[in-house]
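Presented as structure tokens, the chain that follows is alone, the form predicted on its own.
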Amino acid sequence: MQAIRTWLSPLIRARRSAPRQAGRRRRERWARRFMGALTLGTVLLVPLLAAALVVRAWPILAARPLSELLFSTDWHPLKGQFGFYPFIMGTLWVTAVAMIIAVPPSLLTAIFLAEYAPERLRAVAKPLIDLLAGIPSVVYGVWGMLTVVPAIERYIAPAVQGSLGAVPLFRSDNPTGYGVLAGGVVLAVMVFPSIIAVAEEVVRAVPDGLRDASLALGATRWQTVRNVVMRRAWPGVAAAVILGLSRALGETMAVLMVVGNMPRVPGSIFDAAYPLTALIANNYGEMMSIPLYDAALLAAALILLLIVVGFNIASRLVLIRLTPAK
């Protein structure tokens, strides 16, 4: 009988047993589910987006040629006349110096905080970073038109165009202060902390091993950091930088109170700019009177999202190019 009952019990406790793991399969299977229709959601959300723009924006897309929207420098909304081509410029060359002037300091900072900065160092100087990410944009627009636009009217641009005037891209009639440049030094300090935070955590990831194994061959610090660390580091490197450039691309505020506001193609780095977000802002919610109005503000912003779409696949298929195989 004893032989039975434990030839047996391991028979009665997988009975007793089923109801519950079918219970737990069933809670797996829902909670797959669940989490599978929330990523297809976030993946849906861009395109989601897109169509909306584009049912919003169709009238004029209908109306107008898309080369006249794309290409024209005529902007009278009285007259019937959308040309984007000011604003798809500026917003280009605001970005572009942003950009050229954020990404060497940022960098250089992320490898010296992830390489040679003492921990204590780290541990100060990495909140107050991140800290600059919390900040308000119109913070930065304000201190961009107390700080930065009297500093290029007086300063900068005297002393720019005094030894290299003959240069088109710093040559201008009469400088102001706000244009493409106080945007693009707003715009810089703004992404900062985007750019450094994501590439210092980059760096720090390389293994030590290739670290040891360089300077055990008789690298010095920095020809291991460059030809090692950064050449391991630098798929990471260029998602920090397309990070920043997506943030550059679609600040506003900041950006709007610097910038000057005029729709034309700049000309200098020192002229009067108008992008696409600045124009949203500006206008959208006024003069809905006007035939199209509505229907090319949203084609604007319609056109703004497919240049960060266009910029972030660009810049995917580069590093995938760029990145070796493994």
Partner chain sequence: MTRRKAKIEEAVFKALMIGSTAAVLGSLALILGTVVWRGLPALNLDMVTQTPKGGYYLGKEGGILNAIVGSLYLAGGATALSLLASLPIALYLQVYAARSRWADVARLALDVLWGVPSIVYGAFGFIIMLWLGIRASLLAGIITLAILELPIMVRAMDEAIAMVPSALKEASYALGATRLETAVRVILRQTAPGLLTGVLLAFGRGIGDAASVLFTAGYTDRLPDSLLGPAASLPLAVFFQLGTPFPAVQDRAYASALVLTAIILALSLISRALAGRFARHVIR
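Output the structure of the form predicted together with the partner chain; the preceding block shows the form predicted on its own.
Here you get just the chain by itself.
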């Protein structure tokens, strides 16, 4: 009886007071439930993504030991051999090269914009950097094929081969420019904006009092940046770099267009590579006809998701702790 009264209470109240009031309250309640449910659904999307991939990848996860999937170099889907090692290494090589190229200029640019640049220059530079972030990845890929690949083929590879060719890392026996370095350069430009945007914000968030104290003691601006500002900002800067890293790990089309796509473990920055993302994208068409192939590709997507989400959560937690509550 009580339950029914509670359930009907809006109606009962509606009779008692002005009907408009009850209508407003009811709308309020339903809006709250609806919006809350949508938000909950979004939060659950993360585990749902993982669960859907696990379910679809289960046939291969159950049929092959994890160590074979992760560490075997044999990739022969027709023979039922699915070793992801060359692809995992491809992803790691390209990402590592990209980060080595991208991190120093991104951080220097972020520091410049936060500490040195006049307000007017910043007002021009920031929208342009946002624009760089908005350029579609196929356009990056086109640029890579037209500019980066020929430059490596004609100038960089011969020059490096001539001077450092004895070092295995820089050996060049790949006659084309398509390879790890081309992928790394394109990816580096793609992650510039994401590192710069976050790092700049973190550096600017350092309280002015610290800067003033350092400058008042006679330190130069750079000394202040190096010894005071960066010491305070470094966890956030690290988080910015990891955020860029996770962006680089997951990038597909631009990399696919310039890395050469050879399922071998690269040994030099000029070798062709075949990252996980490219593997999934290149083989979607035929994956239904070979047994276990679709499960293998979705397992690759799962590996990628777990790596990226892991990095992402780690860096977000650092950033949340650093950002002062508004």
